[in-house]
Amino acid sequence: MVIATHLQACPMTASPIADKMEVGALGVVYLKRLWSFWFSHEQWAPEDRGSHWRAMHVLFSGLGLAVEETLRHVYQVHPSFEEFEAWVVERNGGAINPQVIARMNAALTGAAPPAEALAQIGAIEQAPPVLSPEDLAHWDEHGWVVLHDAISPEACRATAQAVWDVQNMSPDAPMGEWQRHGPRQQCVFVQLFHHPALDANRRSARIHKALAQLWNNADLWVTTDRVGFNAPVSPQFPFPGPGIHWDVSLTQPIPLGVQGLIYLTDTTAEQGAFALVPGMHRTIGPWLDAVPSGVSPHTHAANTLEMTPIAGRAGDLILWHHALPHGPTPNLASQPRLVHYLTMFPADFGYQPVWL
């Protein structure tokens, strides 16, 4: 769970950073004060910081933004503020529920949560555990856990066919169709965020329950995400990654966070499945500590980790923890993997200022 504070510095003539508590047209706080950051070519001060990264999760989580593309409208448009918010309504479809709003706003301030979200969280705070006492040892030793049928067939099919469409490509071509990057592809990442298919998925209240349980936690806000499209290599296609990695900084401590993604067909282990290092988020302290002086962390994990691939059935939801170094793997099969990346997170979740 990772959004980018500052990109190059932008044209834009530099201004005060707004007040949390100033307000445009859409009543929504910190707002104001996020798009003047944006332009102020300052810093946060060491003692805000995890207040703003919050604020930026929660926000761009209550207003259904994705980062890339939000960040990328804001530094090459450079909207005034009223235009922004406009912008964000169009992303909404022309109007944002009251009660999104209202729950945002109670997030940021700190105050208790609306009561039509109360209701909501009550709903899943009561629902029958969706992952047994096994599956919640498996996270506490292995720190990845399957939930099966996250997403119902129809839902699978429905987000698959959206891939392919943003692709412009079909299932049923040849697979040297399916060896070139999509006019929206970003080595596996496929940068399709707004879709009927995938804000269903948002929704499902069995996700919900499952990343409750391991945040022992039902007040989540879900992450407006993109696909992922993994072909088959080739001579003339090979694996455009990205090879092992983290999203978090590898500052210890690391705090809790959980990040997903949906398996939309089923997939093989040699299918470019999801990989991970199992267990790596209880030795990853002493395993920092081992890396050479001079190594970077990351350099030192592609060069003696070796990840497990985890296969699965069109509708799996796989969780794991984001202290695991993790990523797609080469698809020595017949057909490409997709994916809907996907996770929720408390409003106050744990913060690492420093980034490694």
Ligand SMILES: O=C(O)CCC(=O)C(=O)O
Second form
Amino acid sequence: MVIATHLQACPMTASPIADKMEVGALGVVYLKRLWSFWFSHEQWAPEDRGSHWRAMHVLFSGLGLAVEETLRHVYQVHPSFEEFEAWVVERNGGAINPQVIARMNAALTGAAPPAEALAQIGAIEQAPPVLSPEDLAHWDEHGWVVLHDAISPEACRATAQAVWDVQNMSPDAPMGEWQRHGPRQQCVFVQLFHHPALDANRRSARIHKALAQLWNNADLWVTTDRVGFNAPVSPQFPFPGPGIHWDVSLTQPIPLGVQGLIYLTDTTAEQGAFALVPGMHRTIGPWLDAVPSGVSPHTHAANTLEMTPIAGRAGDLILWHHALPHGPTPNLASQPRLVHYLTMFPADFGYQPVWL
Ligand SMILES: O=C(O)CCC(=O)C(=O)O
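So that was the form predicted on its own. Now I'd like the form predicted in complex with the named molecule, please.
Then the entire complex follows, led off by the chain already shown.
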């Protein structure tokens, strides 16, 4: 899953919603507005939801924050804005690059990116394509594509080790050990967001170029997403899920959105591989129109659609259109499947305010 899909206002003392240009010590526009929204009892007007949603994505990307972790902190600790800014700085190892702040402010006020960001965007634009015309045709037809060698073998090993470490498990543990969910695990998802190996993957120019080709735009923001651990199943240890699902509103038309994950080890189709329904980005409109009345599209998908598992090599990045129903599959092999979820998006990505 890329990101939490629902926000709720914090049931605390209501405070007014700050103007987007109101800044604190960090000088980041919209941050105080977001924070004040979390402490308000208000719902965004439908016309404001798009800009709110996009601002949240840009700020969370620029500030290297994970959505769930941040909202949990806010709702549990109820920090003042000054305390919240201090927490953000601490999450960034004590300092935030002023160029990144300038880039976020430019994106959220409609100004041109600062020189350093422009140079980086220009370098990605000038870089040779990493997805071939055949890859792009595959994307158009099937709604997914694989970027091989998205990260190096060393980066795979370092990221996999980070997953083992956070799970407090080892690759040669006996059956039963991998299946006990670590405290950070929910279904196959593991709440590890901050690690040098994950940061290095997020800075990959090769991944950036692939996403720039799919978005036709190199001015992209990277997600601070988590990792995944899908252990072998047995009668005692059933598949934890999730099953087939979407991470986007099914309100039509579904705008372009790209999700991604990197296999950290070679992964066979039976080894809990990622799976999807190919081509559904082209047919989802009529499919939704044909869902029987009174039946949720999510239930209908679970009852009627069949997913295709995508095997891959360590270092493969699978990118898929978020209109494709997808999910992990039960791991019938003898080794866990390890992944890092990662994607990029432009600041003005399309958004449907009504969740369906
Ligand atoms: O881990 C997987 O194979 C599935 C990932 C997924 O369902 C998601 O990112 O929403």
